[in-house]
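The form predicted on its own is given below as one chain in structure tokens.
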Amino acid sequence: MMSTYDELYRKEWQWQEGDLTVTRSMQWSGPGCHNGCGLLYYTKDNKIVKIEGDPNSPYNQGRLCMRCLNLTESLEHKDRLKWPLKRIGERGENKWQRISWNEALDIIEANVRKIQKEYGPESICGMVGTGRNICWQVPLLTYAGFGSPNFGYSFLSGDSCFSPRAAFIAVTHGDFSVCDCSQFHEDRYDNPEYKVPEVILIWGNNPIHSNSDDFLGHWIVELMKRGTRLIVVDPKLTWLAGRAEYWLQLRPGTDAALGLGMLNVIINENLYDQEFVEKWTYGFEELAERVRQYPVDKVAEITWVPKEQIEEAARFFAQAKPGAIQWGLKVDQSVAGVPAAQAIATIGAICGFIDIPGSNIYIRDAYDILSSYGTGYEEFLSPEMRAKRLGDEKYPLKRMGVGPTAHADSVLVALETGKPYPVKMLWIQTSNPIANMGADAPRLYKAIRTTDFNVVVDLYMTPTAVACADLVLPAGMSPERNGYKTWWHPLRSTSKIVQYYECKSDEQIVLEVGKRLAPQNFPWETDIDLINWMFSRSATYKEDFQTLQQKVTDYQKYEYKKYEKGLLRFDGETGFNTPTGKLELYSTLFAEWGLDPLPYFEEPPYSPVSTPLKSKEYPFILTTGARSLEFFHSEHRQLKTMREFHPDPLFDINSEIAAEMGIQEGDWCWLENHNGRCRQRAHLDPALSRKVIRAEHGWWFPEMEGSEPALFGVFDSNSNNLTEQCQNGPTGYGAPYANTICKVYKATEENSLDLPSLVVTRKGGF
């Protein structure tokens, strides 16, 4: 006999409840985050009328954040793009003409062939924002359709989101590791092999707000209920930091030093796992020698974290049984992003918290169905064309294929200088770089207008589209598309259940453009054919999309201690997938490529230490990119509900220093440095350091005029007016988004006559 619960929450993928059709699916397209939470869509007459979390999805177990719960408002919003648009005015005038998809494809084909003939395929760049459900589609179009090696992030300086961590750990561990919250077990916390981490070290992220990198922040809360205790490394007293055993309030940009200081304690007090280190790691003696250069009192001086806290936190973590690390974006966002990742990951490694239950565990895409940025790179490009990828000539990690993207800063330089060759076309899909990704947004604005032809694919008209696009194409949201997710586990399906005007899925757009440009490389007739081709490339997955759609999610059995079972190396031997076969504390590849093989600390380009004179004028450390519950990067600003909760951009400032400066809660203030300025409202935070300002990013104002000079006000509150492009670490990765300098003063009528959007679009910039 079925219970009421079983009748309400069924396990088939679709059923009928009265006049409503209920479909189990997944949310992974914009607007939203990097996860893939299970949803129940209730539909009637081609409309989504209600959304609930799916209790039968082991991934989120029915839980949803406000961004998903409010998805219906975005699906039916009046400002959504409904059909293809062709620019009929000058760039920036926001004048468009509705055209058919066939007309759009004709225009794309004519321009691509002209640019390919005159400048070569490499002069076309494909770009995405935060990935999500376009991780492999746009790369495939770039490589197999345009014939170009230049796919990358939309001017994200130093590729500094996930890539620095991913590149380092690929080189030294051979696989990517994540904090084990039981997410890879279908039976979750009840799995007999699973063990709750005794301590989790949360470093450089607020997972409850960001839900980044396929990591649902609520998992941390679930583990806290089961006994997990926390160490939180963050300049901000977050909700999690307030409940931690240790809150290490570091100076932004000094993560590598703090990591080295903790290593110093763990090694010198013999708190590390000597058996694991001896048997499975390489380079421990060199590491021990390096950390001697970072005594704790010196590290305390660099990081502003008291010596006693560093020592106690290091002991607390090392003595856990076991511990795990959940790290995030702020690790990437300094010039020392890679060595910071190296130091942090090494803390867990020498403690033996590697691939055992409740530690940091290795994971690959489900069934090895690839969803990577490298999709089609070697298959469709000649070695000669691959050798032209921008940035490869300068950075060995790029050249050796560790990072499968063109170097974002090198693309910008090519746009500006024509060297090593000109960039003449941008294909920007689901990204709004002048509002969000590009450091030095005004510089980026000028550069993207120099091309011959640009296409933007998005959900809404954006400042980037108005500023530079010649064509704008409407993309579908999650319930308007078929798709899958394998980053990381389980394999999940998205099902198309409604159609919004003439929007098409990213797969459909890529397929139709590809068939026009290179039909031999795009033999598939439908989006499902294309998805099934991706499935067919797996050696272990033998089913098709229709079967997955019925299952909704598909789990493989997860194996721990893979290094002991010969499950990591391609030759089947035990050990790690590295040149030495061991987890490399000293990177042999970094040494071969002329890079420092060990973790180290480097001062940010602008700081009280590296630029003391400039810091007298700009006395605060500015960290940008603060997350909120309502928004995902530059998305959601159109939605009345989200703006009701969070109407304006906010920056955090210490309450006492604000009072001394005459700044009150909610005051509009200018944040300014040598590069530019922006204005946000003050939020007084008694726990924030007196020396730190914490600003939000991604702000634009859809309610404002879209044409220039206003351009939706995209530069008015843009914290990326104050950050700079092309300041990367020696690996090419990392950029100081989170650690520059600024001053703060109240906005007045007199000092606000020329707002930044006017200054940038009409007066030549700051």
Contents of the next structure:
Amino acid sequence: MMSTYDELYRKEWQWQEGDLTVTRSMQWSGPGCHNGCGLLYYTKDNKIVKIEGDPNSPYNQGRLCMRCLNLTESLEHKDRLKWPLKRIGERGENKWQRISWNEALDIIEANVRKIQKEYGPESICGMVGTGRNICWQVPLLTYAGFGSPNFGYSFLSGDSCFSPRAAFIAVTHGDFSVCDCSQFHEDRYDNPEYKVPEVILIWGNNPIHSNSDDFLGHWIVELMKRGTRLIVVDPKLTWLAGRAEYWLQLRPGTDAALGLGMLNVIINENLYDQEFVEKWTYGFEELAERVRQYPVDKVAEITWVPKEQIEEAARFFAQAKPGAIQWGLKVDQSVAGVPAAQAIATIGAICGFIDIPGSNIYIRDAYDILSSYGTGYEEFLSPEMRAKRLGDEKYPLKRMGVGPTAHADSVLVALETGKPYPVKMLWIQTSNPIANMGADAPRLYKAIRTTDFNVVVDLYMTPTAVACADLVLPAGMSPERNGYKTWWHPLRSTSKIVQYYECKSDEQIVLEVGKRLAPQNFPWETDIDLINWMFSRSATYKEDFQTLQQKVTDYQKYEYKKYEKGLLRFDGETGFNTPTGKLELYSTLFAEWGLDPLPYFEEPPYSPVSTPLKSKEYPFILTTGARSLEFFHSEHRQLKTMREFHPDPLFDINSEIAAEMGIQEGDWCWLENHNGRCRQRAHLDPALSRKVIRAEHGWWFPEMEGSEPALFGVFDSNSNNLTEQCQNGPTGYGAPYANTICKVYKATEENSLDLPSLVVTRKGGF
Amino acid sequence: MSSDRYGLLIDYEFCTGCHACEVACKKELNLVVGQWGLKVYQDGPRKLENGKWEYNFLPVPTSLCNLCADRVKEGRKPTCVHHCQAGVIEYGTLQELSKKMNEKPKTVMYSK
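Moving from the form predicted on its own, what structure would you give for the form predicted together with its partner chain?
Entire complex below, previous chain first.
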């Protein structure tokens, strides 16, 4: 029977459609991504039979990407973990025994108590992967359950995803700012206060593919339809770069220099907003002095971007009414990640593109419901225990609480050396660090096997679990868990509507383990009680999970120009939440901590400039972590639909140089440097620089044997065989994931006898 | 030509090649690996004499496309239209679509 569109897509949270129950919810993770798109689950008899985008979600307006459209394939995949497993062979043998949740809890309790007693609680590290619906749960378990201050990313060198940008901007702006695509208004582009940015400067990300940080890349396309023009800074000609007014094809890792060059143009040609700078910023004279060290000629030489392009793009951006910056991961992934972020954010700041409609606008968690990595840190740990956090002794930003995680490289060093104290247990929840995230995957492989006890919680049996876990626990996927999202706005709920075997939600797992270990810190009965406790910590949110569940999304009115209204500072004064009350172009805190208070450029540790001799042997600059539409990091490799689109790992190489080297489209090749090698298939790109190789990350092969030496082939195509740990900036942040060096040669039968997984697991490594 | 024939209008200026339409279609028609109800083709990137780049994607319906007859009968939009992340696929009568085509450069129209 024909119904109207409004009858089919209703605004209540649940209704009946024939024999199907329709539930409006939000898909966050797992399987993951950083967004929280609205979708409709059509269920029957504890089974999701169909998924559609929710047209009534202002966030994604009914649209979905290929991963959500293919979600049912993941929910029902035969390889999913179904119940707790205990290791019965050696680590790496992939031999397991099914046990009950109670037995699993007994094993955890016994091991944790023993390690706490023998080595102290700080010997236990809680770890997660990138920020998804797991940001606050494992921190809470680590602090309140294990009693340890060591929660962090699983070996993400230099914590170099989002955190460097977040830490810098917290210190100098006092808040976090994002590109305004109207996403915080329920009526979106029609909002009367909203203004379409004239120019968006897209820096170090391809938002169409990456959708990072609660930002849907296709919002940019909606703005392009409404007149927005683009400047794209990227070594790769992305589709957006192909549509841009200016594509600045920089040398990987020289972002800070390019930013300083653009600042030089904007300041010297008086293109900045003098009124804003005078009234609201601190340290402009010092900044102007600093950019004199970066004349455009010199910057062109460093970055490979022609001088005229730098000048024209800087003018084009500064004269926009207004401009906005959409920055991304690659800003973080150099040793100079923090100063690069500083230079880029300063371009927008001196143009006055701050917190006005269509610019970079400040945003906090919805209703200030804090759901960060710091959840429970101060409440449940003594100052003495907090002082033991790994990395704090070296890095003042960490010590001052700017970044609420243990420094990943310091955790690795502690595992390897026992200094400053031994690490004896890892709790790794929905993270697969030897497949991706951690640099120098073979080094991590060794380190994670040195502990007394490891637990891995995940959706599937992963290479990391096989390599190091003593216990593997099955986590529920998104429609199997109650949860919420306060990463920016709106506040969103996700509802448990089906149960898969014995899987439990991340909240349930953390709660049950916590109750065993420290019942006084975990007084809640259910996951919903725990969620309501998180809500109760907000001063402004007065509702509970059940109410939110029925609303699905809850928008607060967004206020622009908060610095004029006294809405940013804790004392209610106008200005910014910084020591000077101004937006600090010169960071007073960095100066106090002995760090350079102004943006600067530093060569990557390996580059044609810093290591000319080594670069003769390894003539290409290698970037890793190239995003694909089909996969979220190491996820989705099991799914036949995703592998139909993208069967094998790919690296980009310039078409001409490939031809000169006899490399054709699809050829398997080795990428190699002093640290290791991996093989991927060549994709010929006519627009890529002749000197750059762009490799994918996260590859493992669930179709291969899980036990060693194969270990799902996790090292065979792993671009993190070529990256290194412990090469961070002076803040502790930043790592050269996207700017090391390599050579390339065709894979032959002869040079492929010993595949990297065999070399790493059986022959002691490269 | 009958005035109530239906088709799709695609704005390839803004098609990003995200493949959502292909997966949506595979799920709707329950297609096996190797079969497609519509397929996204890529042209470029290719450098033009003026220094700009030609770089386009274009979804092309196959003979398996039935314009989501079942969905449309229920009052829904075809699934590729509903889910297109760039919002570049429209469904309507050829008359309606050709009017829109007249107003927007870089579009193509498919009839069934």
